[in-house]
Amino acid sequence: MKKILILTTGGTIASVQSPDGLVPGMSSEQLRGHLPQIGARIAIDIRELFQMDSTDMTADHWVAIVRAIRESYDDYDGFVVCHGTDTMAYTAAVLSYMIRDSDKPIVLTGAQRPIGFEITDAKSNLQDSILYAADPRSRGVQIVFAGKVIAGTRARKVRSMSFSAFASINLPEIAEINNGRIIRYLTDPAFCRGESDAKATALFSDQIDPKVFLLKLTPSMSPELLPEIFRVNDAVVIESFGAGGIPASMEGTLTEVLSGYRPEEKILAMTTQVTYEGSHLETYEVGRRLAGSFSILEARDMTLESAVAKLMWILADRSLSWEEIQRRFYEPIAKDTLIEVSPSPRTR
């Protein structure tokens, strides 16, 4: 027999209707009432962890994830997290970074409608959850969603109210859960375990740094608030215009504020605004000026939220290098990347 610990966070999944709009208020006891039936070979045991919107989901809250992973990890076959939607994606690119390795399934699942409402996805979404987690060759993190198994570093939520709530970004869906049928796409060991595979030893993080800023370009920005971003972020992420490049009235300030620190001291790296085939700062002339003045890290095709996990993960320990800090960022770990870069010399 299979057993399954289900953590529940709350989110809309567990949400109930109040005057002022859906809350999370359904105890882990109340969800048990509403899960589906899974059939003997299954056993499954409820934990709450926290009740409440994911829209307030923290660094510490994940760390409190981790370690009940951690904590139940050699008494289970496998795990599904309860998530609210909206920072869902940010969640599984943290779990897939703080805990690598992992032999056995780690599903993030949540849904769109409260599981307590008559025409609700959350029944189906917590069903095929579970069945994806209690089959042998699931492995590593993943969302679960409407049908979609999807790898914990590639999933972005694209629509805010339909049931086909999360992508896959930049790599084809794992797999597809149809009628509790489970038809893989990918069988990357990452993703999926083979028969003759030997058992691996999960590696498990609980440090993580949350001063890693997320800047989104918009055309005129004024760059006056540049060194005060720096000054309190240890990294700062630009979501830039297309293949990537930064305003050339931006560049005299940004030049100012890095030369007085060193690369690993502030990190600056550049992701895109378009979603799907990344950054290429090589491209044009104005990602090329940028890349020929600063030490800096290109996401390329890792999504945004990869990228921010990432370094929050990776900056956890302020001891290392730039050189090292570049060779974990380019690294690939469950498939958050297919791009091959080389670690760029030091320009500051």
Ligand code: ASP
Second form
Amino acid sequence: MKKILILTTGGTIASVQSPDGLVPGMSSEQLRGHLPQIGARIAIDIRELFQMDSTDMTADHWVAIVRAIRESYDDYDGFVVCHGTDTMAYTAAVLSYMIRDSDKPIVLTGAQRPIGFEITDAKSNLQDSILYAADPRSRGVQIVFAGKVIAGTRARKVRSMSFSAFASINLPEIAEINNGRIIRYLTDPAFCRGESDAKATALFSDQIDPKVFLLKLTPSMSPELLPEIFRVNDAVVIESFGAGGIPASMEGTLTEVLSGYRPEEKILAMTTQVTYEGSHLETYEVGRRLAGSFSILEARDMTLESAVAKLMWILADRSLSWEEIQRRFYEPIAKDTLIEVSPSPRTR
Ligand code: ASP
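Pass me the form predicted together with this ligand as well; I've looked at the form predicted alone already.
Once more the chain from above appears, this time first in line as the rest of the complex follows.
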């Protein structure tokens, strides 16, 4: 018999209607009462970690989720984390870095409508997640939602109301679950175990650096906050326009600010606000100018959620050199990037 541990954190799936709107308020025992029929071959335990809206998710909660999985890792065949949808993509990315090489599946799921409502996606999402987590071929961190299985490093919430809330960015979906049947599209070893595969040992990290700031550019943005943003953060990820670049009006301030720090002290990374296909600084003069003047990391085809999460994970160790930070950022993990990048020798 397969043993699955469900960890609950709150979110819409476990919410109830209050006079002030939906609030997470369902205990794990109440949730158990709503569990769909799974059949006798899967044993399920439920443990409540938090009862919160995922808007309030912090680095401490991520560490608590990782610890809960690590403590029970040997006792279960798979894990399902019930989570609010709003920050689920960040949590999925963070878990992909904090728990690497897991032979056991760690599935995140949630719902757009509470499990106690008459019309809800919660039951099918939970049922699919449990089936997927109990499948002997599943491994690694994934989101299971609305019949899609998405790599933890590639998910983005793309709909705020309707059931198909998540998309897989710059990587095909790993699988589809249809009427309880798993149809696998990607059999990459990051997500799918072969019968003869040797056992891997999961690598857990239990530290993370939350001081990573995501700055979305808008035309005509004033650079005056840049010194403060860099002062209070260890890394700034700039969500640029299109293939990437910095407006000329910000360059002077950026040069001034960064000249006061070593590259490993304050990390500058570039991503794009365009959903698909990633950044490519080489394409335009504005991007080349940036790459030519600063020590910079480029997220390329990584999602911005993964770029932020990866930096938080890397910078948990503040003793790393700029070369080592680059090496770790560009090293593909759980299919977070398909592009090979050689680190640049430039130092600020
Ligand atoms: N605000 C909720 C949350 O993220 C939304 C949801 O779960 O769908 O916790």
